[in-house]
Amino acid sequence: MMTLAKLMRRSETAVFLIVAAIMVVIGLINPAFWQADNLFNLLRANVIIGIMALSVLVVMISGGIDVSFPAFAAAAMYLTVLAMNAYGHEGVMLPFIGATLIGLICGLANAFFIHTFRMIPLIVTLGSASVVRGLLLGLVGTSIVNIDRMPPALIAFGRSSLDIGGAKLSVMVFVYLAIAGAVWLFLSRTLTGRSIFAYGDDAESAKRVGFNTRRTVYVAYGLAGALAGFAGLLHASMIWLANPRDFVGYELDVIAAVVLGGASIFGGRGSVLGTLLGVFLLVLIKNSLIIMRVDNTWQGVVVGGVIVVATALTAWRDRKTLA
């Protein structure tokens, strides 16, 4: 049974006292910050960056760095809102599994340059996502697929919402807590989760202990291109617009996301329940800003303020825990 101390020593309670002590203080400004209809909108907007955050997640588990899944994200999702239309297809379970699966392929191929000729992550998915984005704009098109010509079943599905006390809460968010339940069930409860724990933590000792470390890699950077298909094909769906520019920054956002939640940046180190609470930080942080009217632009200066404070944390502490 975990002890008030270790509870306490654990990056998932910091960032829930912050989160909390955020949430009272704006609350305290602006009362109006408690209505039902304000927290629910803050809510939907952790979806799309929850789970893309949770795909990188993954992969800085792995000791990895993934800034591909952007581009990725933006071409499963411009390539099925397209083909939707193309073909008339009035549901949407095949195009949200067809944009999982063009994730997934830019995944697996960033796997195998990772894997095979023992390159720098950070490097691969730096070229993967300025080649995908390049053949999306360049071979397929740059025009804004608009409400007007957006496929009615995926705006359907984007607008389905519960009436709750009088206020809407987007299906989508259970949708996304579905999603993070699948992945902590993946990655604590099944053996190749674990093994991507153990080659985060040390490539060689995993190896030498069985685990096949081929399939961990293919697994972690497919999982992880698989999750920003589908956040793309969602995102769509939420805005009712399909931008083939659309995703440009996000690296920034979900990478700082993912290091608030106490995920290692040397790998081997990593909660889902941290990354949601991440998310839900630098959301509430980013909405804060806009309350206090603060320019965009002094809003990157604070997030990417998070991510150096978040990250010296981080490597502290895990120097700490070598001691």
Contents of the next structure:
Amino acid sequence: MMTLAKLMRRSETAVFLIVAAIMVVIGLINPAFWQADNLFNLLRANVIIGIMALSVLVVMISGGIDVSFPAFAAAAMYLTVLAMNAYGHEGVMLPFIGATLIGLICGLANAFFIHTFRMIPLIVTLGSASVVRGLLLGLVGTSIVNIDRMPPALIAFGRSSLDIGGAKLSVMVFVYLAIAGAVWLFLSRTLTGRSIFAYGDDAESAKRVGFNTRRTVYVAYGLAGALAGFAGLLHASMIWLANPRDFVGYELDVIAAVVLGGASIFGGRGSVLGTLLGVFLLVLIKNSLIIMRVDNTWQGVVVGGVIVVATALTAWRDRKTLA
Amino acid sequence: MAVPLIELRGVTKRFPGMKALDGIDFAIAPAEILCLAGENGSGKSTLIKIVSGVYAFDEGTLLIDGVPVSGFSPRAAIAAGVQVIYQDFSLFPSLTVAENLAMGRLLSEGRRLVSPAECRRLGAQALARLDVAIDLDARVGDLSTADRQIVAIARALMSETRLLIMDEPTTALTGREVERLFTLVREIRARGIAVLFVSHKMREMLEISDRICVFRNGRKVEEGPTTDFTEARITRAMTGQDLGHERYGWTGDAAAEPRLRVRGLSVGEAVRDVSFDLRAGEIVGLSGLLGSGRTELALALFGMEPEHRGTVLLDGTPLSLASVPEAVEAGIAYVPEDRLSEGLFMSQSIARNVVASAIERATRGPFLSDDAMTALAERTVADMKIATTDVEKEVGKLSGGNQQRVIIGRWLLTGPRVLILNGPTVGVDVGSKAEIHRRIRELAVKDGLAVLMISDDVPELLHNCNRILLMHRGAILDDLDPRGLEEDDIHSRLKTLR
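Can you give me the structure for the form predicted in complex with the partner chain, which would complement the form predicted on its own we have just seen?
What follows is the whole complex; the chain from before opens it.
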């Protein structure tokens, strides 16, 4: 039984209340906010950041950090789109599997270095991000694949939507929620998923109890890479554009969303629900700033400020429970 | 004795350059509580690791149920029913109690999926066996240390356990929690399970065990039923010498201006209207249960509770004690309870740790001078009898007793007039402990240092203090004269306070 007090102490509750409060305020300022069109657009804007946030969440729970996902996403997207054009492929299933596999391989490479040489994840993923981006731009090319050359199947897939009361809700939102559900099941209901928490708590103890910690590390980073690769191609299909320089600066937004959702940078803590709420909160703030015509540069100030305040609040709360 | 559960005959274990165990005969019978006593490095930990299969030994035989076993491994030990509870419990704070309990079973069965209902069922079973109630859905990280330990014990007893090894299980527990643990250990014994107990606290060994084995320098030096032992005999066996347990007497001028005069000191709800005097050369004990406000009192005197009320005078001069530098400047030194997190820089050298609080004494112009630093550190090492030949050695590589001496030595460099010690010998072995006590007494007598000693170790207070203040719920209840008092007098006093 979850009592009300317990519910109130969960960080998910806090994020939810903040989201609700912001929505009420924006709704008062501009009632058009509550129109289905606007809300559906907002949800659509959650999809890519959200899938990437889930990828970072898994790594963060294991006690690591991943800043390579934007590069992996760009590589998976660009290579897949180029390959589709080269072979004139008409489906979407195979390309998405391909993009996911490219991300998976990159993620496993991260895991290899982190596990074999006991390297610090931040350094490894910074390095692999740089290498992957460099190789992509140097060997594959820098030209943007515009809408006129984008595979039509991909565009059609990205456009698919449901008509709900005259407003269009992108099917991609359901793809996102399905992935979130799968990640939740994986994290909470499989032994490997639980081993990621255990590993993030105390790697040594995890080994002592009998977890195969090598597999834990490979699964965590592999899954993170795979999700990034998938999100990369999905992004291209939603914006009808494949730019190899895409996703620069996504690290901050995504990691911010995960931290807002209550995950701990020190490992062991974090939840899918919290991450979904954190992503929604971040997108909501950014969108409202656009609606309020706040300059792009000032958006960075607001996002950065939100991160600092949110982490300060969680740190303050943790210290209070410790005392 | 019936056929022992596990027996070692003539077991020797060598490490490069030393014999960790030298021809040990050792046996533990079913339903027996055996205490291993010995200083750090005496071979207790090596013995535990041999019995749990972690170390292979060089000579001798290991028998299980009277049958010699070869190639004993951790897996074989677990199969033989040996379970070890390490000091850190090896639990996962993010997972629930139920998951922590069930995880081992699920893993050994090679499961892939985790069902919360099954975890809860396995967990409830494990807790029911110990007849304890802990919220199965609580995250282990939210539990108290004592409850975490119970979860660790419950987990260890989930398999067919026949021998439970507990490494210093009482270190982080309060008095009442220790009693609960002992009740649990006795219940475990009643089920025919043997318990091997490692502890530094002699009182506890005498209370809980059926038999005591004392190790020194890799040899078993004494063994016998607990009824044959006294604290003095254990100490003698552990250290090979009689440590003088002469009590500390203070011969000063009681009419003189006290070194520290505390009047009406309050810190929030934790310390309420506390007044006492501390004279030069006095060693005053501060006893009380955990949460009695003794640590807050010490922190207030060290300038870490700027919100306090009341007056504190040092040699007649009022102190505002609004910050640590101010307290240090005034001549107050504080050796914290947890030297790992509050005092030492583990990866730094002894020399750097020693000068950390007195950096201005090791400078030439605006720069730190290596020579001055080394000279200061070497003097402190000699002064505190820290066992090292090299002041550049990492502090983390020293034993607990030596680390504690580094901290005390560091504070002495600041030229303190009042020294506050919080648990000065927690986790320190007997020999080191006596050495630290000797040094503290010497400082009080020779240098006229006023010492305030907070400790859970009642004999430590009785032997080293000329007065003992008893604190409860933030107030000083009594000012005791240790002369004529025995340990049990204070223990029974503390018990009535609960």
